[in-house]
Every structure is written in C-alpha cells, then in structure tokens.
Amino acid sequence: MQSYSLIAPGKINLYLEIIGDRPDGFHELVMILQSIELADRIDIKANDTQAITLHCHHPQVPADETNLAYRAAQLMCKTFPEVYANYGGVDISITKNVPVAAGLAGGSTDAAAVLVGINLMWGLGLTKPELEALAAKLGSDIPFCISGGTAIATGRGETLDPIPDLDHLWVILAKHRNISVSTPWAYKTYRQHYSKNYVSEPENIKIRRELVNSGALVSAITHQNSREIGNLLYNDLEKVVLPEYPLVAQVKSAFANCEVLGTMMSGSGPTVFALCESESQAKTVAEKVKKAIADPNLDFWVTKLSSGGIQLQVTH
C-alpha cells in the first residue's frame, strides 16, 4: 500500500465580478482564477483502522472536521463505502506554506489533495471531471485547486472553463498577519449594498458571463499581454473590504506606486498582490513596499503563477 506526497497549489483571483443571487443562497459570479506556485505540502497514508486523522504544525489550521482536507477524507469514505471497509482510514499530514485565512484558497487547495490522493491510494481510476463533482459537494473553490492554471469560473465559482496558461509572470503576496476577513461578511455586506444592480434573469447572466469570455482580460492571457493583464485586474469585494480595512487598501496604494504591472486584493482578502515581469523585481517591489510600510504584522511572499493544480510526489 503506497502512501503518497502530494503539492497543492494556492490560487489568485485575477478578476472577480458578482452577478447575482443564486437560488441555493451564493452569489451567481464570473472569476478568473490563476494558481501561484506557493504551496502545500499534504501527506497520506492508509493507517489500518476505520479512522481519518489529520495533523498540521500551523496553530490555526484545526485538526477536526472543521478542516476541509479532513471533510474531503470523509467525503471518500461516505461516497465509497466498499472501497473505504476494504482499505480503511488514512492518516493526512498537512505542511502549511500557502498563509491561512487569505483568500489564496489554502484550505481548498488541502482538500483537492487529499481527493487526489485518495483517488490514487484507493485505486478508484477517478477522471478530473469525475473529482472536481465531488470536490464541488465540498466548497467552491475546490474544483479548481484540482486542475488549477487558468481558467475562468461561473456559478458559484465551481463550473470551470479552462483559458491559455499565464504562468511567465511573477508575483507578491502580502498579508497581515493580525487581519482575517470573513468571505460570508464580505459577500453580505456587498449584497447590503450593491444588490439593487444584482442580475437575475438566466439570459441576462448568460450575457454577463460571455462579456467576462470574449472580455480585454481573457483576450490579454491569451496573447500573454502582460502590461494589458496587469491593467484588466478586477475585484468587486474590493468595494466593501478596502474602505473597512484601511491596512489592507494602504498595501494596495503602496504596490501602486511601485512599477507593478498590476495590483489588487486576491478574493475577500486581506491578502493583496501585484504582478511583476521578473522575479527579481518583485523582490525589489517587496523590499520597496516592506520599507515603505513597516509593519511586523504584514508577511511577504514572491512566487510565480503557476500552470498546474495538485502534482504528485511519489513516496514509500
């Protein structure tokens, strides 16, 4: 019985539009979604007996059915019961790289693996059609951590329409560390107030959706147009997160008046990046934007976008 080392990648939102209300209580959106190559570590094993655990070194990732890589194991268990008694439980070890709580889809990007990983130990021959269903059951983002690269998302963010690979430009991720935002606050509040624009006619939603797919931005990733691209970038919840949190919408004015290609918040936040044509730019932007700030609380990362979602690393 092999165990498997899987990498999972965290993802950015290169555009982020709300359309709607949805009749399951989500908003009907249109995202562009990118993987970055900053990412997790998920180790799994068969472990002998009928139980799923699951360990991680970083004090707010919890170890319960709270975390969605545990609810993913579970998930596998309940949708193949004969393959679950035959193999039994398996022990999840998650080694944390991509920041909690970001809006870089961390806890998404845990779950896919562990669907991966227990496709692959189980032997279930699952297609990525047949995971991303399954993943879909689990949250919105999910779906996408598994194939991950770029592609453009509709629904609830889980119908997936996979765009030319933007993986030559480089970015910074900056996040404080004492912030988190509540994505359910964050859609809320933009519902308290911006619903009165909120399309609900299926053609009209339709209408959106094909703007976003014949749109400048997916024209610029498919011509690779990075100044365009850095440009295009747009987040509707920035509307509600950035007057509500000064600290986050002052690292975004200060990667603003650096030469980025393109700046912006990644979801709900707080995390914000800005795009760079090089990695040792954005190395200088970083240190830049670090000065400019100083604040202990706010952590940096460069890293690349990415052209893949969960990869596997085989082990013993």
Ligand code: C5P
Contents of the next structure:
Amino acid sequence: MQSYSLIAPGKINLYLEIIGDRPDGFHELVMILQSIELADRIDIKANDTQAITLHCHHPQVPADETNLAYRAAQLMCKTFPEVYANYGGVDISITKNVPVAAGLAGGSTDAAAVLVGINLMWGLGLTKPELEALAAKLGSDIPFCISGGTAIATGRGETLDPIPDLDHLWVILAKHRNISVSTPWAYKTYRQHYSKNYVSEPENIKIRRELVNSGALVSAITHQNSREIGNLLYNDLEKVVLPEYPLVAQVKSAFANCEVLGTMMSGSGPTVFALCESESQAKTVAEKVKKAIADPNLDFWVTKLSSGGIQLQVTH
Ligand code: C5P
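Given the form predicted alone, corresponding form predicted together with this ligand:
Time for the whole complex; same chain goes first.
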C-alpha cells in the first residue's frame, strides 16, 4: 500500500469578531482566515497492527490522544470500522515547521492532513464537505485547514465561504518561545468582560455576518488593495490577551512602528503577524524588530500568504 506525504499549511486570522454565545457553549464568530506557506509535513502509512502511532521530534508535541492528529486518525477508525479492520492501523510522522501553541492552527492543520491522507489511503472517496463535517467534530479551525486559501468562517468557525485568494502579500510572524495563551482562557475572559454586548437573536447574528460579508475588508481583499487590508485587520481577542501579556503587546507596537501594511495578533495568540508588500521588506522589518526588542526568546518567521490547503505528495 502507498504511503502519503502531505503538506499542511498554518493560518492567520485577518479578522476575528466575537458576536455572542452559542447553545453548545462555544462562541458565535465571524472570521476571515488566511493560509500561509509555512507548513508542517505529515507522513502516513498503514501498519500491520490495529494501532495508531504518532512520531514528532518537537518536544512540545504529544504523541498520544491529546494530539489532534492522533484524534483525527481515531475518528476515521471509529467512523469506518470495517475499512479500518481491513487496512489495519496507521503510522503518523509529523515534521513540525509551524510554531506550536501559537494561534496559527498548527495542531489543526496536522489533523486536517491526517483526515485527507487516510481518506486517500483507504480509498474512501469522501468529498471536501464530508471531510469538513468530520473535521468539525475535532475542532473549530480544522475544516478551514482542509481547503485553506482565504475564507470567511462563521458559526464556531467551521462554516466556510471562500473569498478571492490573497496570496501576493508576505507576512512576518513573531512569537515568544516561552509564552503560551490558553484559547479557552481567552474566550472565557472575553465573555467575562464583554458578554453585555453579545447578540443572541438569529436575525441580529445574520446582520452582523452580513456586515462583514459586504464590508470594507472583504472588498479590499477582492480588489487586492494591500494598504486597505493592512488598515482593516481586526481581532477581538487582543482586548483580553494584550493587557495580560505585555510582551505580546510590545511586539505589536514594534511592528506598528515599522513600514508594514498592518499588524495584528493571530487567533488567541501569542503570535503577532505583520503584513508586507515584499519578501525583502518583510526581512528588513523582522531584523529591525529583532534588534529593537533584543529578546533571545522571541522567534521570527518570514513567509507568504498562500491560496492552498492540505496538499498531497505521493512518495511511492
Ligand atoms: O474548537 P477548538 O478546540 O479550537 O476550541 C478551543 C476552545 O476555544 C474551546 O474549548 C472554547 O473554549 C473556545 N472557542 C469558543 N468559541 C469558538 C471556538 C473556540 O469559545 N467558536
């Protein structure tokens, strides 16, 4: 049987607005999600046992069912028990390039790659919407990671409307090695402070979604207006994360003082990104901020926005 190698890109949030509470305990969101070229590599192959195994050299990546990629394989085995019994277990190997626990969907994209890879390896013929429905059972960002590109995400984040690709811009990512922000904490704290503004009536939720759909940022993306895109970046979670993590706020201020199109925290952080017109500009700004902050624990990556989700490479 073939083994498969998959490229699993990370993402940034160009826009993240929290609208209200959902009956399932999650938040009703409107986001604009954007794939980046920085990607993990996932290798999967069938083994002769009924076991799922996972290997990753990164010290912060667990090899058990606390890893979303492991849970993705478990979900496929549970959903298709006869195929699983026929083909046996799965060996998963993850080469980590996307920063871990960073607000860049690193764990989510690995899980998306495992769903796509097992679908191919077992010849299941699941369509993208069927894969996205399985992905939504594992986490809110995983459906987006399957097709990637540029999309408006609503509901928990799992309902997707693709918009024109935005792949001409470059992005600098900056993350402190020793800072991690708990996503449940960020949403819970936001609820404590801002739930008085939450909207609950379906009609009003629809209006808020429409405002984004027909709004200035989507229009700027459609017209590839880089300056406008940079000016209109938005993330509600900054309101709770930046005051609690001054080092993250410091990175954002440092980017804002440079020649960038715009800067924003991604997801629940702690990664801060800055958009640039070109690779050379991104590298110059990264060097400038590195020197200005002079913190050996602050890591930088320069990458490009991407129009792709999970991509396959057949190895043999
Ligand atoms: O779905 P995911 O596992 O990525 O979500 C992580 C946590 O983020 C959830 O347990 C929840 O606390 C919070 N969350 C939320 N509303 C969303 C997405 C995430 O409250 N739409």
